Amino acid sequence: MLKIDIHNHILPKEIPDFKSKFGYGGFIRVHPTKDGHADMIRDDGKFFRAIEPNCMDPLVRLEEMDKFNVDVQVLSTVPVMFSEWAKPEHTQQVNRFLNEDIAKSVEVNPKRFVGLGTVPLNNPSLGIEELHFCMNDLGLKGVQLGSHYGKLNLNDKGLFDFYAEAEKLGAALLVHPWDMMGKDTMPDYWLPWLVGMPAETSRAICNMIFGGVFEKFPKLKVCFAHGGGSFPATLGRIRHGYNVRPDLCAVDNDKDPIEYLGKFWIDSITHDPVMLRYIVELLGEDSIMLGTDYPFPLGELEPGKLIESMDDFSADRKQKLLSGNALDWLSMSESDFQ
């Protein structure tokens, strides 16, 4: 079966010291370490993660890919690169050089690669445009978005014109978690990845529904990392607050949050075989792809592995999680990648 995996996360080999050519720091720096290893550094000198060079030589990647059975990585950067807190400006060029690396990269392998590019939404008249600029001049699929971007929620109305060209283009978009809440509160024990990711991403889809963009854009093509993170399990809850509570839950949007599933797709990240199965007899099994945070530790380390277990799922079933459905969102075929 093809093997589509559509959340996995590449860097540029060298990025540009962004702190000297705007005027202002908070930026990331890879520092080479030894035998293609390098760490991720904040312009400050803080130290963020050490990286493999899986993560930024494609060559590499192709190995693993290759050792794994996969046929297809669909490309996206390091979340931490989005730099939405930047000027809006700066923040679309520091995009832009992340884009155009990615763009490279699909260019040599475009049977093995697939592109998202990243966006400015601190400034969503500028992430139009360089939503026009990732599909129409590099060939990109689609974008990367944050789950927020500062204060600006999903479902604010400032990016109705974003969304908008989005379901015109029909472009993928993957939202994925990031500027975790509570973090601050809670620097213990990798709780900012184990709790704040999962509730980022729950936040991203409440606020979707809520906010009435999927009721707007009903073609939209969004995907959810992490499995929909907290959002499944807690549906029920979130139903009853609206049911019980419409007048603070239905304010933008009178629809039943229930009457959105299967109207976006979630990644298969779950690391449990009962949860995988929950989550596609949930939203269907149209709207569940391979998915691996690949090449970071809170990933799937054998990629597909959890699905080609599942001895209950059928092989429709299977390959339609491993690239069936991946194919409808990026609005591809496998004749692309023969």
Given for the second form:
2 protein chains.
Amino acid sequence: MLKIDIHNHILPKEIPDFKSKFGYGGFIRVHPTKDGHADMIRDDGKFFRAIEPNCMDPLVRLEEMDKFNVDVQVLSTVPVMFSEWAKPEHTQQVNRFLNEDIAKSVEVNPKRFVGLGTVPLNNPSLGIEELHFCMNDLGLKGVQLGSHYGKLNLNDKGLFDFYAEAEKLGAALLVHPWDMMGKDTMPDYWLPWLVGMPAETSRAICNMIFGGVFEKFPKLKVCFAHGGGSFPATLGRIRHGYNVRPDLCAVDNDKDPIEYLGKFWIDSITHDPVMLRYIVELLGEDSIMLGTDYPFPLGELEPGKLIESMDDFSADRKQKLLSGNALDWLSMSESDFQ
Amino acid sequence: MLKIDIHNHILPKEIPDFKSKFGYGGFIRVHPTKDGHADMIRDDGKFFRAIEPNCMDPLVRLEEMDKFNVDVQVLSTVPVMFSEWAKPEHTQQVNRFLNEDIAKSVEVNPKRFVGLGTVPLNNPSLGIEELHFCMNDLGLKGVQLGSHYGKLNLNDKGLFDFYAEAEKLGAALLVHPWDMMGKDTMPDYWLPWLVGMPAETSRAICNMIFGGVFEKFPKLKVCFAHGGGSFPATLGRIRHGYNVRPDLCAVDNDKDPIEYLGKFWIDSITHDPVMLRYIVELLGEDSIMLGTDYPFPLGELEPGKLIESMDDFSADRKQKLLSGNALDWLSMSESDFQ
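Moving on from the form predicted on its own, kindly provide the form predicted together with a further copy of the same chain as a structure.
Below: every chain and molecule of the assembly, starting with the one above.
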């Protein structure tokens, strides 16, 4: 079975000194340590994360992909690189650098890698410009978006031109949680990742549903990370909220949220067979795609194992989850990888 | 079957002018409109919520309880009343007023009402003092807590004396989400309630598990609202985080989070039979208790209906969910209500 991992992250081996270039700091740099390892460090000296060669080197990735029979990785940057807090023209420059780097990684083996770009949605016009550059100049297949951009949520009318353009171009959009709610007051136990990220994803889905984004752009191809975060399991509450307070929830779109199940994708990263089965039943087997969060430890350490281990899933269903749905989302076909 | 609703809210018919009393504002007041209805309005004039007589009048509540065969309500205040942002001595005065009011409501019919107090945990010593007053002077059976108090999370070592005292007194603790993460940047579609609240509850559970609270205080009787929020369905991610980054997650307690399933309670407010079945299977049938969020629309509008409608739940299981588990949590017996 063809195996496509639609959610994993890659970084450039070196990142320019944007602080010196722009005259203010906050940007992440990559500092080599030893044996191809590196530390991601904010330019104010604050340590962010240690990374291994597989986070930067396509050749190392190919070796590890072979080990787990992953045929294709759909590459995207690490969300901390979005730099959505910077001045939009600088965000675009950072994003441009990342996009060109991802395109180079794809070039290493276009039968094994597909690229998603990053766009400066803190200024939607620049976001559209960069989307065009990603799709038309770099040959990327879509872009990764954050779950919000500061106070700009994904229901913002200012983003509708961007959505229209993404729909027209057939761009695959991967919405990844970032700038997690509660991060400043939950310092312990990795809770911004364990609690904040699932909430961010639900925030993004709710804003796009209630904001009428899926209603107005029915061909928009959006996938949400981490099994849709807390959205699927709290849909009862969300829908009940919609039913009892339409004056709050149905102001921009009057349809029941369940109307949109099956109209977007989520990845399979649930770390739990019961929840994987639940989301497949809830959204439908055409809506779930293998994601791994590779090469980070919070991801699926044996890519594809959870889906493959589901004894009650038919071979046909597994094929959809492992690659069939990804081909639809990416507007690609199996022959593109042969 | 005895039916005890452990999660519902009541307010005093009148609230003092704390702004004038303390010399600064931010407190909620109740302004009568007509026919026993009222508006909750912050003392800066900002409208919070319209309420009906059933939110303030125990006699109206008894009528509605009879309609749905609810035998007992375990009363608690509305979280916006916590006033945890005020100076702790003032928080305590507000809480004291609320606690005495709840005790009066219980007196209306002690066979139909049980009371939970509110404590100023923004100063744990005052919190202990008020806990004693609630339990010993007012005859309340426990207290409602917020999911955090500003930057103080429920794993804070400063709260351990409070937990020790609550354990000693056998106090029932109901942890209710409040001061929702993301509230300032998610203005639309009621998302602080639909997304922020489930995340707050997961934050509270994670902090208490990873902080070693259940480990150090094994007899502490804690219930979390809204079916445990997003915790149960994201436990796969949480546990995976614990497994791969013990340096972040297991710093205060090295046990797997699943060790604590069955050692706390959650209420049944899921609005979804599939999720209700899931939490019963996950935590065990001794850990789920009927809650309704009455009299608010986001609650279960027909108290008990979801549990009663579960065809695959045995009569014994339903009895546990509808009242048996609540009796254990409250350290009470059926005869207390006859």
